[in-house]
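What follows is one chain in structure tokens, specifically the form predicted alone.
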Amino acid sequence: MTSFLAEGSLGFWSVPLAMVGQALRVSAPYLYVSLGETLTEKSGRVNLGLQGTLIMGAMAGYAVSSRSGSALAGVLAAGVVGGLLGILHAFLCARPKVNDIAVGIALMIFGVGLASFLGRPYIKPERVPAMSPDISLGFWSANETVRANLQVNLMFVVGVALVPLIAWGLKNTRWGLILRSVGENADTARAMGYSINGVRLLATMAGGVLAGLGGAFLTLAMQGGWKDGLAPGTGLMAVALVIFARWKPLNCLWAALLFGGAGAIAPALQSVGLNEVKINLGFTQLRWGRYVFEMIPYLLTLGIMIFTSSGSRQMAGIPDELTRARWL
């Protein structure tokens, strides 16, 4: 233990450590996405334009922050677009016979479409926009891989605090109560004077401003910049996350650090110089490249859609207006 804790190589700990680091940072857009569909679900809709949401603010938080010189500009901007996008998803699902599955579907590839068209100046930027503050958890180390790998970004410190808070706003709060009716009878919430469309405007673009905010977290945080093709999948994989965690913020926060773990194994490998792992078999051999290792979160979100499928019972916490087809 003592070596672990000293300056020096930390021989067979540096791939569990790379991989705990690198989950803490990769898990965060997750969190927040997962935390932003949970509040979209309870409501009784699905928004899987999150992918859009979380991409366009990514785009925006660095572009304003790359202007400001501001990281708390660029994450508030990232936040008021994701807002502005769910407030466009509720208004498109609000009209008579929308399907909310074709609408973010729709705005998902209007997203990632319009974030790649207007992203295109700040690929390589002139400024490098100041990043958000660092949280070092591996203080109690003199070993400067140890504190390298175990710092993490405000932002996901904010994310993990967002979890009980939610958790207790769905439960306790009048809020709560009427986004939980709304999501699971919408009759019985209108017949007691609730405003469906209301309601689930609020919650979509509640989601909106979380999904922005974990794009906020890509380019201010964890890449340190803007490209086209950041975090394919993340968006619909946090989906997948929701459905895992059965509508529990509590569990989203377990469900996004397995997900991160998952996404966390390349560049954790990588970092130790480890780009292939041979498995001799005898008769044959299998090489396992970075690129195998970089299919574990995709794996993993079928394996978790298979395994939550079933045809003979209702998925347990689902809200039960997500199982009725009002779209027909």
Contents of the next structure:
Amino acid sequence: MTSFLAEGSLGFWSVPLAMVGQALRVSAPYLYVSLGETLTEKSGRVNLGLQGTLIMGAMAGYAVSSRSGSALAGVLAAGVVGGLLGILHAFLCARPKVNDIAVGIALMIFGVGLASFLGRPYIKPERVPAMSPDISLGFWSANETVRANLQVNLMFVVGVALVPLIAWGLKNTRWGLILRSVGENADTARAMGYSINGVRLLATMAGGVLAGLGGAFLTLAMQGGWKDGLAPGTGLMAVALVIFARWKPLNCLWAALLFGGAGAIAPALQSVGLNEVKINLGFTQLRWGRYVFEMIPYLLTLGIMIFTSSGSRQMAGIPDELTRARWL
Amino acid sequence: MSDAIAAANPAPGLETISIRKTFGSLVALDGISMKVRPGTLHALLGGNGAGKSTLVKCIMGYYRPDSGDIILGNKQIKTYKPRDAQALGIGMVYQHFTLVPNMTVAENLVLSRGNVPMRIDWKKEKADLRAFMRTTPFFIPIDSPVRMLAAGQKQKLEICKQLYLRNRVLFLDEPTSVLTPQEADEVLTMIKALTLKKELTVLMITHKFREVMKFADEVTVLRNGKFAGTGLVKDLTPTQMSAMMIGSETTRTAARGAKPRGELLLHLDGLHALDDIGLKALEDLHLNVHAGEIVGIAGVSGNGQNKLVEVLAGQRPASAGRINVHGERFGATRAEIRRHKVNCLPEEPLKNTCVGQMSVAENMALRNFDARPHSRLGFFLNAGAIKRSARDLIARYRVKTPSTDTPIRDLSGGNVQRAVLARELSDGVEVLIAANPCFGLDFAATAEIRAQIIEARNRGAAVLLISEDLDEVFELADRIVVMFHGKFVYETPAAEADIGIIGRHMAGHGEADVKHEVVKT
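Same protein, different state: after the form predicted alone, show the form predicted in complex with the partner chain.
Below, the chain from earlier opens the complete complex, with every other chain and molecule after it.
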């Protein structure tokens, strides 16, 4: 067994290892977007536009870092672009009779389209400077595959550090308390003299900044380049993940890792030679191949949404303002 | 600022001098002067629309009075917004809770303070809160999320919050309306104790005589925005207070055909129902309504009337008992409604029985769009026929609308009411249930709606009129039943009705008279 490991082949164990590695490598966008959306939803508003924000952040981060030669400048630019899109969402929603869900969908399409338009010159430029040295979590192992799989990016570490910080801040700071009171009962917060729209503007902006940073991770740390159709649905899945995480930052981390890891199932199964699952039903034979495996993250989203919703019970942990009818 | 007030125990008194407030042409308060002496529990009584809430909101800074002065202690004060009142140590407890349910008691209290520190030291805050809680008569677990508290606990927390904010003058707006009588007594006993210690001056808006008699020191009564009387509670009887509340100017105007009452149409047999939180809302209701008769249910709002309407309309299940129409069990299914011609005119019809964005014609057809001639083969709608019927109804019931296609929510309140009344009366209604049918309407619309109800009666319909407006009940009803705490407590033919006796029953002080009545007949 030892010699087997030394050769760098782990056999079937490489599937879970690849999933863990993948989770550590690609979960950062889920994590950033879901933390951002948690902040926004805690203020009593839903920003579905974060898919657009994520893609705009990805494009802006890549464009700025390839022009300036600085990865940090790209990351900052992505954050600023995300914040601006958040402000736009909050500004539109503050108008009378405007529905945040509808604005979010519009901004999602707007963001993806605008990124595609503005990003055209950047589709095939030279490589951008590396963002930061990766941090190795596999130092304890002599196995190359293990070490290669456990490289994590600094931005992921920062994202993980944000989790306890946000959780603590929501509970133990004035801003946290005000944010939650606005999201739980706007009338009460208004009676205490807080500006509902002001608080929501800041919360949506902060959510946008985080989503923009998640976007920068996509192009600067993961893909190493900008292209159209990057990360379709990642932002939307991250928004769904907030519900799954019950609006708790720590749960966002677990859920982001789960969703990130699920994306590795298809390639990992292929890498161990499992290209197809045949199921014989007697009268017909099902052949499940790559396309079915690639559906797994989306099936996971769907399954989670069904599993966690109920026709009669109200969801635990949901900010009360989100449960009020806001369609008229 | 509130520190200064706290140091200057005891609680100050409060006085209003000739407060006047108008909304457009409506005079909501017509020169109200009242005096709440320091360290007392003062009750503010009055019917719906008497101006109680408006007066308190003027003092709290929600409204700015047109004229008049407010004196706190011995200083004249100006309140332009609720924060000004708070800074002066005046606080208010609302009918509905203003707590954040998903936060803990401690978080709610700290949040209410306004000057929350940037970083909250929960250990210290909780120690402070526990120490504070010991200085009050309340015991509320501070780590519990508010949503886990019972209604009585929540109301205590609201009052606790006012003490925590060091308010010395409290307005309570029907503080017991969501509480059980036991919880209400407990909360009011604690408040009373605080006033006796001169820590609080309390003005309590209420329409419950029981609470006034048991807890208040003094009472001021408003009627239609005017001062109607004041006095020490120990010098007054509920009868005198209800006389102040109701006044004596009742007139009967609508013309009615004198007709012997017909067959029994609507029969309630031991009807029981529960409210949303599972408490008894209706208890053992027995009632007969005959053809060609209007039975008026009088009562102060919140004594189960809206629950009764919901049960009759099929919106709330009866927990026991039955409703019979034409001697058959009635469960308010669409088939039964159509067979027995039981129609309903609930209060706020735009909200309760219309689809706001659908057209006037469509709304008028809600009862019969699926029957001929409005529907072909029971599936395809005949828009032409629906519009023709609507045009006919609009003309007959004088509904003012730009067209049959106008969304009904664009109509004025009176015209929505007429449109719904047209729908409910047009198909030969046999049992009509009308709840506060003229609420919020102007004089002309009111007269017309009432005339239509009388006409339906004259045509032989059995009408059950549920109204908080005693004048309306007196004007329309052939028989009057008083509802109190979900029970029918008194019944009398309208011709022999005495407004004083009815008022006392409405206030739950009628037992003696019931016996008296029985002896007399």
